[in-house]
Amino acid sequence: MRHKLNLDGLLGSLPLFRNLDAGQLSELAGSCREVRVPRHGHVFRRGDAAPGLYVVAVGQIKLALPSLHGNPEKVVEFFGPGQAFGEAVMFLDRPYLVDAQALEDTLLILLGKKDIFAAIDRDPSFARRMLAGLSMRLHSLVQDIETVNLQNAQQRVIGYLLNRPREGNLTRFAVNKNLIASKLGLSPATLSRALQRLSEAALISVAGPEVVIHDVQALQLRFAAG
């Protein structure tokens, strides 16, 4: 997996740095370093030291409470191309909790912890925007936590599928099944058997990673419902 990267092109069509010009996006830029992850190799492993801010440019991401006691893993959320990971740890100067693994060949941007600070001494925005990613990140593990602790496994089906993007009625698995029943907290089989029900309800239809929501009302009804 070679790809040629236009860093300066990168950095700067992503939200975080929208706001640095082009003299600093180049210097960002230039302390920036290549990070090539074979397909299921780690990036990082619960336990080691957080060196900076990592951007997926290629491939795909999975976070992961590591397996403990014989129990299968956790798996906490997956990132793809322009998104980043890696900053709240980073902040805190603690070590990583969780494993970072690549799903395919994975190409990844890393930024060191020096030069974050450095473009945040030089852009308060900068900071705020980082704040907000922070943010969002804790919203979204809180509505996981109430999605495992609240949520039967119907609902947590249906309100995966809801929330993914779609093109008119379609919408696509972001990964395999088995990823995604570990991130409902549900066993591969319980995803399976609450798929096959909504499809003999009539309310989805699904062809590997393909899903056809044919009624989305209907699916928030039975989503209500519980």
Contents of the next structure:
Number of protein chains: 2
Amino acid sequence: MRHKLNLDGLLGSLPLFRNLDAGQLSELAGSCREVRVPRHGHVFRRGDAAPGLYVVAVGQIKLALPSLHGNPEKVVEFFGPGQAFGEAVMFLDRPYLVDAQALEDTLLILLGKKDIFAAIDRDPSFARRMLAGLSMRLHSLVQDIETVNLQNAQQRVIGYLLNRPREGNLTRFAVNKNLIASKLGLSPATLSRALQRLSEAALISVAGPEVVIHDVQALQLRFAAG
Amino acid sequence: MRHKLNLDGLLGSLPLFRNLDAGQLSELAGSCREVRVPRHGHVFRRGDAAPGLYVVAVGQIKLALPSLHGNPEKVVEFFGPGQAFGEAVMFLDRPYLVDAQALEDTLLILLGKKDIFAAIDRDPSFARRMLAGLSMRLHSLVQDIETVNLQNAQQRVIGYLLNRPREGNLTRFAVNKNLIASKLGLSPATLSRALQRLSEAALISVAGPEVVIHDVQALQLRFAAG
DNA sequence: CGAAAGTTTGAGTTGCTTCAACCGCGGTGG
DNA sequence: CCACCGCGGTTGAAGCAACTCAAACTTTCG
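Counterpart to the form predicted on its own, namely the form predicted together with a further copy of the same chain:
To see the whole picture, the full complex is given below, headed by that same chain.
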């Protein structure tokens, strides 16, 4: 009982489900499933069929293209609490293209295909929200393509740092640097060297996962110049 | 009058609008606008606001990330008759990220944001179709990311050839090779050399935009092996 | 038919990768 | 309590795939 209340609250707090009415919300909450995944466990793998849409309750998930002929895998995106993933494939009848793996012990909410479709049919504003969500995803993939195709290592790193949420002039890597490197389409060695050069130029200071940004303007300048 | 009938027919033939009822269809058709774009003309540019969704009636459009600090532009996708583009940005209130340019004299149908939203609100199955369309787009962007990050020049070209519609063992490049190269994330020189090597290996023959595929199996093998 | 655009080819360059050694730190078990 | 292991990260050296640049050639278009 208490449990269900938690779910209502959790779902209700997500942008996707905001202003569903209470009835719709608790119907969704009632029909969803909890999925627990240990650190390093897979939620799904490329080729699996899509049962629905996952919402991260606690923990962290990475989506990645599995390695191909010996190349390392390519990280596509990270998802933390409150974020949803796996929606796109639901609307096509296709298997997943990517692997989903937990970076820490993670609790997920699985909303079944059927229920999502029902919500769409019942509430056009939910459909719109869903469309906005997919559009957002599309938008950020196009930006990733831009990053990988039009920017060098230095620029990718600067762009990443500048787009991170900042508290004052401090930001941090939420996951280890190997994964950041993969997301940016770089080798770990190259990421390390790029950070080092920026440190030498006194633009940032790096201490483990913490990065202090000393000079945003100068970084932006270097971003634009190459 | 005749004109309207053409539009009805055109729209009705698109997957997106199939099984809208006649009333909805002609309402959509009534409120849309025709847009003529000459070869090399721009439909919109990065930074422009999105008025709605474009459908290609005749001609061909390319979507591309404009050049950044002297790099060449990066082609994202091509669209031919019956295909829709520019939908994603409509659902966010964001400007376009890409340029849309006509590769030939082109006739487009512009469906206004308002009308699309109205159709979504009225007909959940339209919403679903829209969702499927965006999902499809997402799917193919992820595949592009895979291509660029996990495959070498040779594999990208093979992959592209094998995924082209084929009549018998003949396929053709719908646009010039510079643009294909950009779509694949290669320089024109590299694409030319990759095609040459495949020709030398007697796997294909290239004559201008026409490509004969001599040995699909061998190509697939080479695709998998690197 | 001449100019412009597209394509191929060769030669030289390069930014990033790979490979491998090394460091530091946190956890584990003797 | 300390030795050991293993993972994440850094650093150096060497290699390479693809790029750039530039010239020759071909096709397209006005």
